[in-house]
Amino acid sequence: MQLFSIFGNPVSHSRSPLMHNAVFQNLNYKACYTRTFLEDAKKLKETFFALHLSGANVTVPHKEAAFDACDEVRGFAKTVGVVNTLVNENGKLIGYNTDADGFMYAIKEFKKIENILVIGAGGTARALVARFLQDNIKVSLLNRSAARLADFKQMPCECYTWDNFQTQQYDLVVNTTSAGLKDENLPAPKELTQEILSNTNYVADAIYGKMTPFLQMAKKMNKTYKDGADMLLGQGVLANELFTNHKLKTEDIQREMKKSFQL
């Protein structure tokens, strides 16, 4: 019996156990998935092996620390320096990033996305910005403070703080901050958020399972919007393929994970 988990702070809200356990149980794969609340990111690797895990997902705020904890990083995670999926490979911690492709899966129904504004400058934002740029999409980034923008300024994207932000017309605005997850906050001051949303066609929030104030505002403004559920599903399917070493069919994993969203 293999054991998997998700590391985060907070982590009690995570649907990942429901998703992965639905796959394991319904496809007769001998594994179990749980949650691990982790305050100190420096203890991630130590905790991973102490729990005898075969793999794990990593959520906020530990995705960048997860990159540093790995013995080896592969694929897109190497490009962005952010890891959200860990696999125990013969005692070595191998890191991957499934967030970005999961998000591309989520927004495939949106048409003609050529100009995106990303709000926030954490691990999820870094992965998404790099992925958007890969597809030659114009990207702007907005964060409360300038300190976290340093890494993004190395990328070909426009970086702003609340103080110097200049609104443009966007095809899509994405909130990657935790604003609205455990509170009723917006990812930016109310007037600025209203101005941003009035200048976009589509709106997405990485937070799932809750109608955040950000999405509530988008709804009131008659914008086409979605929460992070599809992103969660997309990255979850990719992570499960890594956990099971591609022994299960992708369409079977996706089918069972989709069913888990009805629980």
Ligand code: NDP
Second form
Amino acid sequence: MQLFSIFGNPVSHSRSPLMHNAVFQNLNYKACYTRTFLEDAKKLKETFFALHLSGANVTVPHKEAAFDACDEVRGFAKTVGVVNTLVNENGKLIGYNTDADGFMYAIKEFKKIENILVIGAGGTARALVARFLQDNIKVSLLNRSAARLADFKQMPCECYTWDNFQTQQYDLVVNTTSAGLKDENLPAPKELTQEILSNTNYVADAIYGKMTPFLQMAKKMNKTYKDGADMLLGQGVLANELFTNHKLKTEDIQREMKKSFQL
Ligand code: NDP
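Could you switch over to the form predicted together with the named molecule, since the one displayed so far is the form predicted alone?
Then the entire complex follows, led off by the chain already shown.
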């Protein structure tokens, strides 16, 4: 029996155990997925091996630390320096990023996305911004504090804090902050958030399983919006393929994982 887990702080809200266990159980794959509360990111690697894990996911706020903890990082995670999926390959910790492609899967139904505002500058934002730029989408970034913008300033995107922000017309605005996750905060001051939302066609929040104050505002303003559930599904399917070393069919993983959203 293989053991998998998700590391985070907080981690009790995570639906990943439900999603992956639904796949393992219904497709007769001998594995179990649990959750691990981790306060000190420096302990990620030793905890992973002490628990004899075959693989793991990493959530807030440890994704950048996960990148540093890996023996080897593969694919898109190398471009962004952010890891959300870990695989134990013969005692070596291999890191991947499935968040960005999971998000692209989620916004497939939004048409003509050429100009995106990303709110937040953490691990998720880094992955999404790099992925959008890969598709030649124009990207602006807004973050509460200036410190985390430094890395983004090396990229071809416009970077703002609340103080110097200038609203433009956007096709999509994405909240990648954790504002609204365990509190009732908006990702930016109320008036600024209102101004931003009145200048976009579509709205997305990376947070799932909760109508955040950000999405509540978007709904009130009659915007087309979605929470992070489809992003979660997309990243989960890709992570499960890595966990099971592509032994299960993608469409079967997707079907069983989606069913777990009803639970
Ligand atoms: P990080 O901790 O790396 O980054 C958090 C970001 O949020 C920072 O930019 C921080 O700004 C900002 N922030 C935190 N609190 C506030 C606040 N009260 N007001 C404004 N800005 C704030 O987090 P991640 O990038 O890893 O994750 C972000 C969110 O995305 C989480 O809620 C997570 O659950 C969700 N997520 C969902 C996924 C899905 O599949 N649906 C996948 C991945 C993430 P500052 O720099 O000023 O501190």
